[in-house]
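Single chain ahead, written as structure tokens, the form predicted on its own.
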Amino acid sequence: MKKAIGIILVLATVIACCFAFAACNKETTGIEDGVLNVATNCYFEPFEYLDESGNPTGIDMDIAAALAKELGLTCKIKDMAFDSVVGSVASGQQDIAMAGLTVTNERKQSVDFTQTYFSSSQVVIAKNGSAILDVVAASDSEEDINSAIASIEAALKGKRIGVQNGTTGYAYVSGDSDDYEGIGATAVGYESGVLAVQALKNGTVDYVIIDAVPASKLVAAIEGIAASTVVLTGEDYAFAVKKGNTELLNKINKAMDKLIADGTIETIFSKYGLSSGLGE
């Protein structure tokens, strides 16, 4: 009888330890049941968008799959409004945000960022024939580039600018951020860059400001618009995890290092006609 009671007590202790380990693992990594829960917004081609079958695809989604495989996890994508992506990770609802996400001081207040993996910028989209498209930098010198940016910002002042909600473009126009002062224009927010461009086409807004690579996809797909060659900002993309979750952050960074070293990341970018610039 005593032996049986002893076995029961040992089993109870083992079970309790298992539950404690599981709880600790969930708390420190955010990973539960072997699933990497990814928050994204599938309206940012080529980084994330829906394929013809309605499935999430794109650069970030391919990287998500590669990261999950490297970590021995399965990958579950949650498509949501872009301005909810960071909050879903900050609150612990999702494990990682992968959405062409620019590293900003404001976002650093609520999430921690992985190493960066792509450099981007904001550009103006305008209707064909718009004078703003004629503004170019006279050279690659910092003075000439800044002069061109100043000319564009002067042209944008007082205008209605279509932007995607929660994006760097929105912050750049409105100044509603710790990172940008605003340009004296009205930011008109939309759920996607496509909707912002449609508003430009029908005259609801005067211009659109969005990241350069998605801008190139939009102008290639939609007639009557073009993107300025002058870049307004310099910024870097990274993935985000819950603030203080250093265990998951370190695991993601370690996996990224391996995927960069073995050429996986560059292969993914080249699949979409881009170069990551990593490892150069």
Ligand code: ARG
Contents of the next structure:
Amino acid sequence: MKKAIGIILVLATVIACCFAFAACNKETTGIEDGVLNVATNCYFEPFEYLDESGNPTGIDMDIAAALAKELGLTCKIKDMAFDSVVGSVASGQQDIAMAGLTVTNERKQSVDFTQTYFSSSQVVIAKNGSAILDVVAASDSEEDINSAIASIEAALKGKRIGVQNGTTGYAYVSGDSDDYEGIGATAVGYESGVLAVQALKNGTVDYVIIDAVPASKLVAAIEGIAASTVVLTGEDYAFAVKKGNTELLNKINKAMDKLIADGTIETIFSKYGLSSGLGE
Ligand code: ARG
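For comparison with the form predicted on its own, produce the structure of the form predicted together with arginine (ARG).
After this comes the whole thing, all chains and molecules, with the earlier chain placed first.
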């Protein structure tokens, strides 16, 4: 009898440990079993935007699907305001932020970044004929680029600049605690780049500042505006997971290595007319 109780106790302990282990495992990889929950903001063509049927599409969305497949997970996209994306991952409501997201020191305080997958920069959008568009770097030398940046920043001083809420464009204009000094201009925040451009067209703001590739999409789609060729910042995009979730971080990095090596990432970029610059 005693022996039987002993065996039952040992079994119960083993089973309890298994459950504890499974619970731990689940917590560190994702918020929902079998699902990769992705936070994004679908107003950032070509990285994420809504197709004609209102479904999220774009480079990041294709990468999300490829990563989920690689990890044996179902991909669930949550489209939200951009300034909620990082917080939703930091607070554990979503697993991963995939949103043309620039790696910044400020964000590193609340999330961990995967390897980077694209280089980007802020650029100015102005009304056609605006003098700021005449400023170009005389060559690719650092000196000429810096002098063009200085001229642009002088022209932006004291102006009202439309930016998307929560972006590095916003931080570049107004300054933040870790990454940007600010340029002495007023940032006027909008929910999307398109709304910022509308404000530019109706004269509410003097310029718009946004990432270069989305800027080229906006300029192609909306009449009367053009993008400056002067690159104001050097930024890298990466995905972000909850701080300390190294298990998911490692899985994503490993899956990315594989998708870069087998050409999947480059195929996705070229589908949208771009090159990732990875894998050469
Ligand atoms: N790269 C900029 C940032 O990280 C802008 C990203 C905006 N992304 C978006 N999906 N709306 O702040």
